[in-house]
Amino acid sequence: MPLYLGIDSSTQSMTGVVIDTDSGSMIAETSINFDEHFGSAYGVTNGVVDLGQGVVHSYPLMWIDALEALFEALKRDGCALGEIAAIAGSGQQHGTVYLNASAADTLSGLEPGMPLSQQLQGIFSRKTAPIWMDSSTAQQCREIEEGVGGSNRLLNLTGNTAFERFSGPQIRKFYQDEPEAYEQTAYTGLVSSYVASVLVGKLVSVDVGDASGTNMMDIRSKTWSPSALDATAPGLSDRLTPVTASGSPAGTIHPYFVAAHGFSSDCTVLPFSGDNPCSLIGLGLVESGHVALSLGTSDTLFACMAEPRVSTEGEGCVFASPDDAHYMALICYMNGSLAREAVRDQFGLDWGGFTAALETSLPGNDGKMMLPFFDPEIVPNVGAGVVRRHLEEEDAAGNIRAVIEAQAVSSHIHSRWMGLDITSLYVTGGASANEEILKVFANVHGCPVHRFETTNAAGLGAAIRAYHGHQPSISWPDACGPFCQPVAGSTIQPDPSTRSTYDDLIEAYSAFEREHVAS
């Protein structure tokens, strides 16, 4: 009975998800919270150190302390680590780790009987790692875009314009601010490749999924782009290992983990990937046209694409999928549950009252529309300010339907650049429990909506990647199938009688939004 382990090294915790492919079930999910276990030792809050002026870092050594604590916790929970056939992982995307020339020998020579963090403390050319929350690289973003010939050139080359949170701008800032430390850097990796390197005991390459979130990988050839590297920092190609396929094993687990934690000596380690690409697998999005929407604090749309199409308006990100065949599109809306809750609270309702008002109002809302920008919005990129058309502010039912229809219609309009025929929509997050909200999304998109309930899509996706990497003859749909099923009885079919109503609303809302953005 082989087991497979997915490790999710996220911002605030290290989580292990173990799946049993014989029974098609998740048999363990254990998490180590960084603040709870290491807050005093490393001085972190919510897993990070906020250094001010947009600079947010964390500690690579802390992640390794958490890794060992995770293995011990899994054993205490009754998980037989010796039965794990393969491991894959997910790392918080974009974070960069900088190692010196001693790293390779130290990793290969790990010895049991001494804590890992004690053995690894001398391998860093930079003791902290800037992570995805760091927004201090606006200058470097512009310089990289100029270096490759403009933002459109970088977009078409890498799939993304330069983002402050991406790895390339962070590397450039390090080179500019700490040139001596950069000179001492022999290897630059990501959170994902760093944790995998420790497990294998050698420097592991960045996989295609995580490399596509750096502003440095050619999205079509899936190799580092020489022009993007040159625009980022001098000699950078000498500090990187080649991009690797996500399904190509990195090696077997280092003997340290066999002796210290009881793993089998033939346990295979797959390259780790980013948390967003791993979530694509964990949601079962392994066929083009499959789309998931997380209705949370912010609303995030994930889509599986056959080809790497890009948004010329800069409305989304494009990553390579860890299935090594598809691509991932991602759109994030700031005004998710924040907007829904604002409307609910405006009328002093609970969710039951909100739902009743939505249920009794009519599709199309008699032409009443809202641009629900309670906070500055990412898609479209506009400042805060709610705008209503043909809608009175005190009309409770009208405002409730308007905010939900705006969110559904916006997800339809702003996903067009993906070039997808959306055939199904998997919805997760808190609002996915509301059937009336899901009916609106089903009718607007004209496809079935399935509620998908998962607590850690990234960790589950990593475990499925370990399974597929160990048994590559299994198709991706078959690998995901047992673990990525919608909640039984949750599927909502679109109502054909609403099609013309929503076609008209999509056109009207699109014009309404364009007028506001242009004003």
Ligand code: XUL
Given for the second form:
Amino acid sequence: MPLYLGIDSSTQSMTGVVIDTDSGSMIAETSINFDEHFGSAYGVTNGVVDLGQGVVHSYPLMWIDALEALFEALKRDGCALGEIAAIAGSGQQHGTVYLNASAADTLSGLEPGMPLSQQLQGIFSRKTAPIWMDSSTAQQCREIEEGVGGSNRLLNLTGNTAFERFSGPQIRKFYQDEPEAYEQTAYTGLVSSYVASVLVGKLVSVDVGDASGTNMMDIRSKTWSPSALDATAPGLSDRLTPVTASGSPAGTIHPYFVAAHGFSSDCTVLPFSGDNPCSLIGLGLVESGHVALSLGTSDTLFACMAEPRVSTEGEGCVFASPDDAHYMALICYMNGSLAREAVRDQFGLDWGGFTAALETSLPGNDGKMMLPFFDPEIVPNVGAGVVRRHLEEEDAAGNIRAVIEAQAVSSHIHSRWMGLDITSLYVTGGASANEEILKVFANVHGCPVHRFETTNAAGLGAAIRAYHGHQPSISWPDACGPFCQPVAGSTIQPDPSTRSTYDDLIEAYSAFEREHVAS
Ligand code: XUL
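Okay, that's the form predicted alone, but what's the structure of the form predicted together with the named molecule?
Now the full complex is given, and it begins with the chain already shown.
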């Protein structure tokens, strides 16, 4: 019975997902919450330390304490770690870890009998790691863009303009603020490559999926871009190992884990990737045109693309897929549930009343429309409070349909840069339980919508990556198949009779948005 382990090293916890590929089932899912286990030892809240002025860091040593606690918890839950054939992982994206020249020897010489964190404490040239929540690097973003010849050059080169949370700007800031510590840095890695390095006992390269979130990888050649590295910090290429394919094994697990936790000495470790790229696999989005939409506090749309197309409007991010063939496009709308709840509350309704209002109103809403930007919006880029109504403010059913149609039409318009023929839409998140909402998305996109229930797509995606990495002759659709099925009976087909209504609405809404949102 081969088992595969996916480890999700996320912002607030370390989670293990174990799959059994004979039965096609997930047999364990266990999580170690950082605050609960290590809040007082490391002084973290929600897994991070907020150092003020946008500086948000975490502790690489804490992640390793959590890794050991996770293995013990999995064993307590009855999981036979010795039967795990391969491990892959997922890490919160963008965070950077800085190691000194002693790291390589310490990693290879790990001894059982002493906790890992005690053995590893001397390997850092910086004790903390800035993570994706750090927003203190605006200046470095501008400098990196200028350094490569402008933001469009960086976008076309790396797939993304400079974002404050991305790794390159974090590295540049470290080099500028702490030049001596930067000098002591022999290896710069990401959360993903760092955790994999500890498991293998050697410095593991950053994979293509997570390297895409650094502003430093050439998105087409999938290698570090010399000009982006030069614009980031001097001598940086000496502090990185080459980008690796996600599917090429990093090595076998270090004997420490065999002795201390009972792993098999044959257990293969694949490179870890970013959590969003792993979620792409965990939702089974392994063919171009497969798109997922997560309807949560914010709504996130992500898609599998054949080519690394970029958004010149700065509407999204592009990452290489860990299937080593496709690309991932990701866009995030701030006004997800927030907008749905604002309109529901305006009319004093519960979700039942909201749904009834959707049921009784007609597709196309008799031409009534709304721009529902109650909070600042990323897609399109507008400040807070841009709520424009082309309808009566007190028309409950009209407002409710208008907010859902605005969200569905916006997801259609603002995903055009991906150049995809959207053939299916997988919807997850709280609001995906609402069939009336899903009908609107199916009709606007003109494709079937399936509901997906997932608690940890990133961890599951990592486990599937471990399976595929260990048995590469299996196709990706076959590897994902048993684990990535929509909820039985949840598929909603588009209603062809609404096509022309929604074609008209797409036109009208685009014009309405252009009129009120300055580009
Ligand atoms: C993506 C991003 C976050 C982190 C969270 O660009 O910053 O989703 O990956 O873990």
